[in-house]
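A single chain comes next, written as structure tokens; it is the form predicted on its own.
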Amino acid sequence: MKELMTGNEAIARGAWEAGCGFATAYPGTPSTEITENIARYKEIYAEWAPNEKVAFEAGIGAALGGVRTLVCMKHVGLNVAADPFCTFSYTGTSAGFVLICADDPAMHSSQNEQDNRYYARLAKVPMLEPSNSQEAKDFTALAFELSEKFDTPVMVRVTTRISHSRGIVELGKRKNVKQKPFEPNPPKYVMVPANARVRHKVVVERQKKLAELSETSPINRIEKGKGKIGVVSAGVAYQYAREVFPDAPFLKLGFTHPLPKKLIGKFAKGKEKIYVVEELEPYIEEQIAALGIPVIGKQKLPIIDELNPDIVKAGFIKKRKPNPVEDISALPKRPPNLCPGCPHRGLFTAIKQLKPVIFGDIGCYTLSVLPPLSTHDSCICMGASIGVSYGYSKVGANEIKKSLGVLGDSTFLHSGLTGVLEMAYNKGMNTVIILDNRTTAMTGGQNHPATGFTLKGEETRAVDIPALCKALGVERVFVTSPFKVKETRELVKRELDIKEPSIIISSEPCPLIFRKRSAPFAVDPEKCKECGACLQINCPALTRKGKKAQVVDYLCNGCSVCAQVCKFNAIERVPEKKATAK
């Protein structure tokens, strides 16, 4: 049987077939859809975890608990997770172990496009990177036997194009493998100094035996072709390569740490030219450089953004001219915006006028750095807010301007609870505001734990946000509705000017996941002095007719932020009757 699926779901589903009992993730894109789609096969237990390092961490315990065990995340999320990433490489594992990495080359949905093909190198556990779906479901099915056959944690690396990316996929039957018991071993799974002394080295002979193993394994194949010129590529990017290169000879590559250096010099053997045809960084064509093989990478094409099979003929071909009809550049702007009814907008909207330096976070706030709100002036990574906010504090410079550490309720549950706690520990003088929306908006609407419902919709406790930041020390924490725009600037006017640290918290639910909806708003034309004002909370539901200002009713969830910034009256609430008569 065969059915069309993106690359996400055919890892789902590849992990399904191999006797996968536990998975586990944090939501970030590309990577969120994988977790969605094991949530609803019976036979695996799946969860959201408060961050990737906690993830990562419950599924070394399930696999130690005999059960394999597939952990996914983004390719920012192993930074957080990889200290025990690359410890779990000496213990190994029990069960097989399987880490699901999606990098986002041209960062569709990121703060940085790092090629995390290195962190496998650095952790020194074996690599594999699918192509197309059909390999996405298989290569996940292959890496859980590798990883018992070795003893080890076994990384698929993928890409947006890949996560994304629709192809047929050959279904298969699921695999019964029972779980096993654990057995204890301190040597192998305590990493005090002198047990990890030993396991490196076993590390090491592990090693050895992969890239034995990466000679000979059918992934890495070489294809026949014509001509002196022989490329070599993985992943998405091979794709591009074939389509532009049809008829020369390929080294294909799936198991690309360790690389084949054998294989790759055997398909060097009697070639003019040999091409690496890869994205982001050289990672591969430094490896072949290395062998004393003469290649050709990025002198021809970008260590930046994704490839396609244009930028690869242009490269290695020629320079291709523009064709016209894929010229966008007269096409209008469509810059991300916030959601009609969004309460970021509110709270926005009541703190500009405050003017203080914005330190953001990763999330849906984060739009309001684009103009007209221009609200943000930093944003590194999740959880950064606070410290960063604490950190400028603390050397004096909120005596010069003012500081807030803003970020949402799914960040602050994933890495902020430090944050708050150093501020309160060292005696920041810094204000953060936590918005929470009741979700992790970025990524779709998943929930956390604060929500209440877990990964599989089942009721369970929810963290009650004000309350745990008061235990981690915070003695002013304050909720506020972004709803209410005069009240909450006020607010945090009055935080800002108090040299202690404060916690408010920006309460309202996501518009999009809960459906709220209030009667819509409309301008009254008499009323309306065509200032603009109301333009610059940058809702989508708020135009122009001619000068004047306009709602669009059908898109206004009636939040009243428009309302609140007109000091004309122009903009009144729809009468009930009259609005759900429309």
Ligand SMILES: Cc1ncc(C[n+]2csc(CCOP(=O)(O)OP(=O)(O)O)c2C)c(N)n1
Second form
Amino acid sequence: MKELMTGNEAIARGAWEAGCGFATAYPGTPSTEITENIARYKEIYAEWAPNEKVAFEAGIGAALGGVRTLVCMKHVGLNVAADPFCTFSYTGTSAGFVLICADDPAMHSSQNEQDNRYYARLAKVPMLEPSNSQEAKDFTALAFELSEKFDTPVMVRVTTRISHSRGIVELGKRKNVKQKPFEPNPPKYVMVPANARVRHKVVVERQKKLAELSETSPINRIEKGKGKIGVVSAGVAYQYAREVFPDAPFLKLGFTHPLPKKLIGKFAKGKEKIYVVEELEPYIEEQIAALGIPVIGKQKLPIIDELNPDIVKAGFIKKRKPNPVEDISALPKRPPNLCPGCPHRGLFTAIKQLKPVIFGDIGCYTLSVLPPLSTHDSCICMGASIGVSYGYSKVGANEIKKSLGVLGDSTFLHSGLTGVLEMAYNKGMNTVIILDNRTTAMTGGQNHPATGFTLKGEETRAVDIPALCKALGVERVFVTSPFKVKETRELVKRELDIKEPSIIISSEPCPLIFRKRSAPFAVDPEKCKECGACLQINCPALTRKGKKAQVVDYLCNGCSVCAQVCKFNAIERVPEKKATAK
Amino acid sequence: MTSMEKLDILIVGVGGQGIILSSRIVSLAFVRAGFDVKQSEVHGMAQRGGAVSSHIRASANVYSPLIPDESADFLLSFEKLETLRYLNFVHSGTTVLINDQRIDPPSVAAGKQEYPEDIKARIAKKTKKIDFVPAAAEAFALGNERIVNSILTGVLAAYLPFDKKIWIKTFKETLSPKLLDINLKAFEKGLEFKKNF
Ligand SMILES: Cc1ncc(C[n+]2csc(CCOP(=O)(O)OP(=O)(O)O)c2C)c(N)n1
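Could you switch over to the form predicted in complex with the named molecule, since the one displayed so far is the form predicted on its own?
Below is the entire complex, every chain and molecule, led by the chain shown above.
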């Protein structure tokens, strides 16, 4: 049977066909849908872990317990999980362990554009790179085989274009794999220095065997062609390169760590030039150059952003025409925005007037950095808001106490707890606001340890966030509704002035995920004084009609924040019956 | 009619308009009609009101999931202004189908920038095959603003070389029974807008 599948759906299918029994992840674009799809297979236990490190460790446990295991994360997730990743390479596994790592060239939804292929080299772990949905499925299944055969975790590296593009996939059956009982083996699994020294040697030997396999693996193949220019490529870049050089000889790489050095040498022989077409860093290029083979790659292609056929063509063949009729940069931009009715809008509207320094974090709320809300002074990585606001307030004079850390509930549970310990233990003076919308909204609304539900939809214990903050040592913990703008502002103002660490939980559910909607508001044109204050909250449901403000009623969610900022009481809720779909 | 050696279709608009569902249906229809297809979009921000685009490529054998410059056979735009952002994909043979709807970007709503008035003239510099379709108005007339996307799927489908049965089958495969009827009705409405350029 053939199906149209995204790369992510195909990976989930590949894991299922390979007999995977345990899947764990923390959401992160573009990897999220892999685990969401796996959750549909009843044969696989699937879960959201609180963060990537915990997911990785839970995965190690499941693999040692003898069940084929898949762990998925976005590129920056592997920074969080790098600690277990680098040492699990030493111990090796029992049942197959596959890490899917999804990079995001062009940063469609990420804070950086790191090239995680270097992690495979760093940890001495084999890496496969699919170039379409079919390969995404096949390579995932192959990764399980390699993992068991070579006693190593295997990394499958994809990118946004692989994860989120649909292509045709030939489906197979599920393989029956038996659970292997755990065989205790401290020299192998207990990484004290004496054992680790021995294991590192094993890893180096394993690398040699993997290098041999890479030479003969069918996923590293020479595709014959015409001409004296040879093209080396991997991942989605291969598809772009194929489009631009339809007849050239290719070395198509699927097994990209370790690279097949002899095969590369054989391919290069007799060619006048070797082009390397790869996204982001010169990962393949530098390794080929180190073999003494002259290559042309990043000299012609950008090191940042995604590639596409036009960029590849412009690099190697002819310059790209500028868009002849439109200067796109002059068009009004359409940046993503907080949704109508988003509780984050209420919170930022409340605190903006106080002009605090705001150390933000990663989630939907980061969208409020754009004007006119303009309410972020930093955003680094998940959980950073707490440590950064703590450190800043610690070195500051009195007025610097006005620093806030702002983060979401999922981010808080992901990596905020240790930050709170820091501010409580070391007598911080900062105030942290947790935007509790009962979900992981940015990535599409996943459950987390405070929602009361698991990935599979079962009810579970929900952690009590205020009680948790108190248990971590912060005494001043308060809960507010961000839709009460004035009250929230006063609470935050009071806490900013008190020289003690405090936490405010801004609590309202996400209307997008919970489909919550109240009767819409409307502007009374008689009362509107055209001051534009309501437009400063940047709600998609608010626009202008002439100079007057206007509510687009079918977009309005009825949150009332605009009405609260109007000094002239010109915005009022439309009585339930009169609200019409225009 | 475009030759069926290859068809490159670009669907663009604003997050939340249903572009992703529409492009899923179109690409699945190609698969059911026996073509190799690749479809690519970027989501994540898709529901947050940002600009969204989806590339659909069909031929005997598709490599790149992204359409090259000046190669789109069809540009289906869910919002007028958004069309202008993608004119680099348009050539003199491209058919540009546009939902005659204006959604103000934040800078326009805030009165800082003007919404362009000469959209048609600007597109016309590249192709003469332009049609503005009142899909949003039709959706409101049918009493449901959420079916604009299925009307527009119909508008595009009228130009594509496969049987209506394939479309109906694809809709059935993609939508829940609860949503099927109203969306098929919308799709049929869209089919009526076909123009002979
Ligand atoms: C280490 C890491 N993992 C995952 C992500 C992807 N990611 C971005 S924001 C976010 C969660 C946001 O949830 P929350 O903090 O609850 O805020 P919300 O979006 O709901 O407002 C995730 C998972 C990331 N950026 N970094």
